[in-house]
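This document starts with one chain, in the form predicted alone, laid out as structure tokens.
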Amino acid sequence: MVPRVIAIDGPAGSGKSTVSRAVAERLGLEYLDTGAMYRGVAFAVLERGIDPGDTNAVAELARLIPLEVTGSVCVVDGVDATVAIRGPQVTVAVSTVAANPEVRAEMVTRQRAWVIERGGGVVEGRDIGSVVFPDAELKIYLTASPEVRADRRASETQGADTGAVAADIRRRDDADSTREASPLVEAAGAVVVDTSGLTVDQAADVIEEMLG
């Protein structure tokens, strides 16, 4: 039996996580946030005092580190890092870690194994439809206006400055779309869904309707 995979990609603040969770719940599938996996590796790198730019050391750690992402919980080497991986230090380091080709190769292997073990899932990230699961049943590219994306991200952090958040989003967009290994792109055959004026339920409705 071929695993049922719904691939959802898009930039920061587009609504990937919340929409993916909603779609997974409706379809009775498990949900995987692949961005949390890269953040988990970045967390481990910082915890061990490794330079995120040390390609070989980071790749070796990525291959060895026990990493479990379940729903919104991220456990790294037995430590609950759910909150820590969303902190500013990890947010700065993760772009460099995620651009490491060997790290990406290891995470892709783990992501494919995750789906096989569960018989499918709703998988979200930045290269899911283009690299990890190019033959997914449905490939979605979520997007939203820069203003909406910045407002969403700022609302997630108390006291966050929207201007600073917008600048960080632009930095992440540039890093994600220009890296050599698996850049953020609209995958071939992906359907673009703009969530700027949609609630989570409305966006999930749109995706569910595509599945018939």
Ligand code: DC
Contents of the next structure:
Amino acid sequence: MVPRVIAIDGPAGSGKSTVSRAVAERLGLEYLDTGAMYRGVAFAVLERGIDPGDTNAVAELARLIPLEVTGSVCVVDGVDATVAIRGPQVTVAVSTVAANPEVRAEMVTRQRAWVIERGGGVVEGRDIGSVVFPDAELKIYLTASPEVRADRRASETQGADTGAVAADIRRRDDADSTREASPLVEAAGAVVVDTSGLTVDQAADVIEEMLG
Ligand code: DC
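Alternative state: the form predicted in complex with the named molecule, after the form predicted alone:
Below, the chain from earlier opens the complete complex, with every other chain and molecule after it.
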């Protein structure tokens, strides 16, 4: 049987994680946050004192590191890194790590294996519809206005300054969209859903309706 895959891509703060989780629950599928995988590799890189720009050392670590992402929990080489992967150091380093083509090749292999093991899933990231699962049953490109995205990210972090969060989002949008290896793009055949004025449930409704 062909695994049932729903691919959800989009920039930071577009609502990918919350909406993907809601869609997965409705469909009775598991959910994979591929951004957490790249963050897990970045965490391991920093823990070991490796320079994120050292392409070969980072690629080698990515191939070897045991990484388990289950729901919102991320375990890196037996260490629960769920909180640390959302911290500022990892958030800065992850753009460089995710731009490394060998790291991407390894993560794509792991993501495909994850789906095969489970017979499908809701997979969210930046290149899921374009590279990882171009034949997904449904490909969604989630987006939202820059103001809404910055507000959402700021509200997730206590004491965060919205201006600084907006600047960080712009930096990452730019890095994710302009990198050579699998940049963030609207995949061919993807349906664009703007979540600016939508609640999580409303966005999940829109996606569920597309599945018929
Ligand atoms: O979704 P996020 O902010 O947790 O993603 C973390 C970083 O990983 C971000 O810089 C984009 C990158 N990423 C990627 O390049 N490809 C993916 N499939 C998922 C995330």
